[in-house]
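Have a look below at one chain only, the form predicted alone, in structure tokens format.
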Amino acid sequence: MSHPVTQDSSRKLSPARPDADLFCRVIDNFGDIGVCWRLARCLARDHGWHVRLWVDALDALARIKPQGAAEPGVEVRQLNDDTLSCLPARCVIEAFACDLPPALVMSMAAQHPPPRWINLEYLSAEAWVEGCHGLPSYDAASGLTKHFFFPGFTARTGGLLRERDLPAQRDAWLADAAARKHDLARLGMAVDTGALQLSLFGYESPSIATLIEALAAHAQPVQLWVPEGRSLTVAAEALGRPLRAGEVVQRGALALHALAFMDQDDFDRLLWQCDLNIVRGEDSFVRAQWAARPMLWHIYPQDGGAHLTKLDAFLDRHAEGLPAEVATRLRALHRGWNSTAAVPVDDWHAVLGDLPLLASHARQRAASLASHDDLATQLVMFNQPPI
């Protein structure tokens, strides 16, 4: 049986020169390929670009696009350093310093003019990003210049990854009861309209056990939706039983629902549906903000605690406008979730009480972020030749 996204990279490609070659090497999890797939699709849908998406692990793409990755304007190719041979696109995007095949770099250098070479960096809210965004770097081996492109939260960065119609699409779906019911049923979600709705898609954390304890004792019914993955494994251990997609475990006020790993677009709908989303990494983190719902971020851990500096920088921006005591509780919850000690049950109760105020704040934040040009739009503008 053929893989839904596998293609033979050794074949001769179309002689038409694409607008962009986008390179992705999957380190672990699904964040790198999640960002790259969404970016390729945005460039194609919103800007009419022809994008070749080069991926070294097609199975990771198949996991987030289980129905197949066919998309007009996006050509998925296996990244293999030994077989890659093609005319480079007008813009070459090296995602997350993944290192381009040397043969391709030499081919880029032979073009006149050479492609625009962009190193797409990881997202950060740290202040130094504004000063580094767009800076050039000379590559001595090829004589080419690459530019560092930093996504970010301000007008002086590359913006956040967002489809042009995403806010309208979200609001239309939320307003269409029939569409919501159909899509949620397709995902195996029988939603209790009187219950508090939470989603959990993170890494391993001891705070999952105290979250379950707090939700079980909550004053109203709670549905916790947990897609297959690392958090579901920890939740199963806390409950003392294995969990498979489709199963439900009841503990007091809490009904924990195990969900199948889902398509990226369906994951967006899960985020739109919930009153609080616990997310991880970069791709899910950004989508949770566009959901305009309260969120808790499980940041990817780094050596020496470097990720905590990034977490604090984000919270400095994210908590702007909140009452001081609410901001303090939100910061403590994020810090606790990202530590090796479990968040106390009382802290969970306090933040659950803050949800109405956090919901209003999340809508304001999403609208403010949407006032900046999105990442794909800024990449297209950056790629325009000078007048």
Second form
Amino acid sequence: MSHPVTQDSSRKLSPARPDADLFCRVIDNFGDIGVCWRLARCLARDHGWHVRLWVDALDALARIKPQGAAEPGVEVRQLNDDTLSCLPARCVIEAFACDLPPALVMSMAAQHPPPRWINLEYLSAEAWVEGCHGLPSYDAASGLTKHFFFPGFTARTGGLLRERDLPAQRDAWLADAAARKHDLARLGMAVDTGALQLSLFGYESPSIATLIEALAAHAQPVQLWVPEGRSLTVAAEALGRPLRAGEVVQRGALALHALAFMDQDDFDRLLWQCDLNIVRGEDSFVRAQWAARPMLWHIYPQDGGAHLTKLDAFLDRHAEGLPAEVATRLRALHRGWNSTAAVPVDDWHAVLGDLPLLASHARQRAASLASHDDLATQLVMFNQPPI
Ligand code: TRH
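Structure of the form predicted in complex with 2'-deoxy-thymidine-beta-L-rhamnose, please, following the form predicted alone?
Now the complete complex, all chains and molecules, led by this one.
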């Protein structure tokens, strides 16, 4: 059940003080900034918050952020610990336990009352998340308390990032052939409507080679869209030739299209129009679920195989309601893709045969997940003073 979010009237009393300072340090790739930019946008667009987004790597933000008009309500600032001195916002969010600049923590401690201090954690479907979401943690150095905020898949977690109008936007775009054609053409995508559509945005996996082999032998034409990046490099190796954005390689039934890296909104459109999306990390993983299409998750590898526990926890939830043999194949595909051994070509064929069933399952899953409050809404509720 979605909760309405009431406006906090204290905002109007101090317009100069932002509602949130959101801190992001880019470890690698695009997930850290991808999540933070999306959260900043949701807080601003859906809740009217004024967000200062502090980022140490503005170049990473530039890759994913739609160009052109500024985003009302979001102020992007270069994060530079040495020069940071400003009045903290009412709510200070450190994403993924990135350390806050010490000078900021000192000014937070000097405020009465101090800002709400949130540590936004990584997404996991594991059961323990419910018990840890919202827990306080005392910071002895400053005397402040911060709270852990865990995204998640159940009502007892912080929820998933989702713009308020996302399902409606997705469905409207899919129903509007002219808009679709225009956007896809802008992205350099000549879509063959009779072809099976796949996208590939993962890391390196030996299964990319067997996927190509299976698709080349598929009974129906296939278009595989691969944005520039790590998976495209592996695909190019498998095909034995370099691949630049805009180039197409034909192998049997398969046309593999290399795409230029696009902004987050266009990346959504790519996912919306595909029959199977291979995604990774955290943000594209969530977006593939909102696309309501079958998906395969390339999870971010962690030391000691911790990511495999996370993967299993997700699959336990994701496969709920699927016929047992389809669920078993889906699980084996995920396990295979995330291992160092390639998924056998026959297994690919079997899963491609499951796509119609997986498609209706994905629609149900997306609708069920969308019945929970989204992450930005929950954060806003968490920040409201008790009545
Ligand atoms: O890029 P990722 O692998 O990100 C990460 C980081 O490695 C991070 O350190 C780790 O903590 C986290 O994963 C779990 O995958 P992710 O999360 O899917 O982020 C990719 C972002 O890039 C996402 O916001 C979508 C966006 N994107 C575009 O905007 N345009 C594109 O063309 C593509 C392919 C992706």
